[in-house]
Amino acid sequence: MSTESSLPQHIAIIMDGNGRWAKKRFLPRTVGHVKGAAGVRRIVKACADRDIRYLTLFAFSTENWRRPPEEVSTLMDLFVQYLQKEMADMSSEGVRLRVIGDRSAFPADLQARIAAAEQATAHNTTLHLTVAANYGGQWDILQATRAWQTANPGCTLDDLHEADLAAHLSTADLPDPDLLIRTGGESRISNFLLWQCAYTELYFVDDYWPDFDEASLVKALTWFASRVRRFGRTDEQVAPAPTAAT
């Protein structure tokens, strides 16, 4: 069993392979997008049944404006349409949603949609949803060294502490992802929350993501209740004391 705790706190999940679940079936790659936001609602409902407090979600990343102009367009409108239809019944069961990453280079609507679905949810509770769009690992910690370095000027970066940047990433109020998923069948994270998954246990699945339901989110939880998460330590460091015969 996990010596922490036999369900994780936080999950991060690279939701790939829409593209490829739609080519696979001979359909254009738009509809495994949105197929693949289809199966967003899915998972948090899951995640919030399991009183599981953290889902941050790989959306976009900074790299994929490479893609062909109208898989970006249709990307950008799922993302409108994921904020008009879900969040009004997502706020009514206390999810509450964050979007991470530069937003500077999304159209001024969208824009003004995450900051009203931001502002109308930032009282619940129950299930932090972050959403990582137009995000990358690299582009946090870069933009946390400038915030540090503008937060305390005359200072240099000998100055500098792992507290003092972790303190300016983009989920600095978040706990560390305990169980990153990624779909699709790839063994890689992606630029994906590069300093937060220092410790974090990565687990890669075939399964495209319209295909990962809550029988695939079970068997990754399983998977994880068997970690023995040690942060440097040995195994007899954390292993229960044992008890006492009575």
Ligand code: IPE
Contents of the next structure:
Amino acid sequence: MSTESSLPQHIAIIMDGNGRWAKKRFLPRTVGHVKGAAGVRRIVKACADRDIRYLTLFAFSTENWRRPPEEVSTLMDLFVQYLQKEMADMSSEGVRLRVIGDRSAFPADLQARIAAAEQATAHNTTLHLTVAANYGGQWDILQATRAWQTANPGCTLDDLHEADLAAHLSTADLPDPDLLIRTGGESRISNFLLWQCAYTELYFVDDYWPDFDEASLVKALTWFASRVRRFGRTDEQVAPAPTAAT
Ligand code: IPE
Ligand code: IPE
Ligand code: MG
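Compare with the form predicted alone: the form predicted in complex with the named molecule:
Full complex below, order starting with the chain above.
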């Protein structure tokens, strides 16, 4: 197997398990979130070092508003702090930040910081870091359908094809993820990139997100390299052509 094909171009991560990480240590859940936020930098670097071009992180789902208000507000504060502290360094390393999700629900200062960080890093190309915040896969499909209708007022749904919808998703500029990692031991998607993960390899690992380090990433990459991606074809169709016997 060639090195190119065995390395994912785009990794998506559901960073789950911060609360249980803290609970195990008799600490408040918020400490888990602080620790989890610190882990983001590590994984961004580990991906950049391996020439992985796209990394998409699930930071806050459309359903996470159901959590206690203090926890929601800690998560918002951490996001602001992250943008304040880490973006300059990451930008100098060539990271381009995009945020997907309905940001209109965020406090005004957070919205402003997001816009500023996106603008400041727009020219970077080394690693495309996408943070999904107030994001839901169902929201994305619905907003894409509406956006398509707005852009094509004379059309009806009969004119809507898969590629049209994909072009209006919030990830329209990104390739679909090759590998989805979920930490924290659950085997579910929790409304993440529903459309985009149609053919993504799904890797569920028990480690809580604050414990997921470079070695854990390497394990996930090794697992990914062993997968045969058929996209509906047969094994024979996707097997590398045999080399001629000499
Ligand atoms: C993931 O960790 C962080 C967010 C969802 C924002 P959790 O907070 O869900 O941690 P657990 O699943 O309760 O352990
Ligand atoms: C998924 O984790 C969302 C994020 C990691 C941001 P949750 O902790 O919200 O998922 P469920 O509720 O256990 O499915
Ligand atoms: Mg959770």
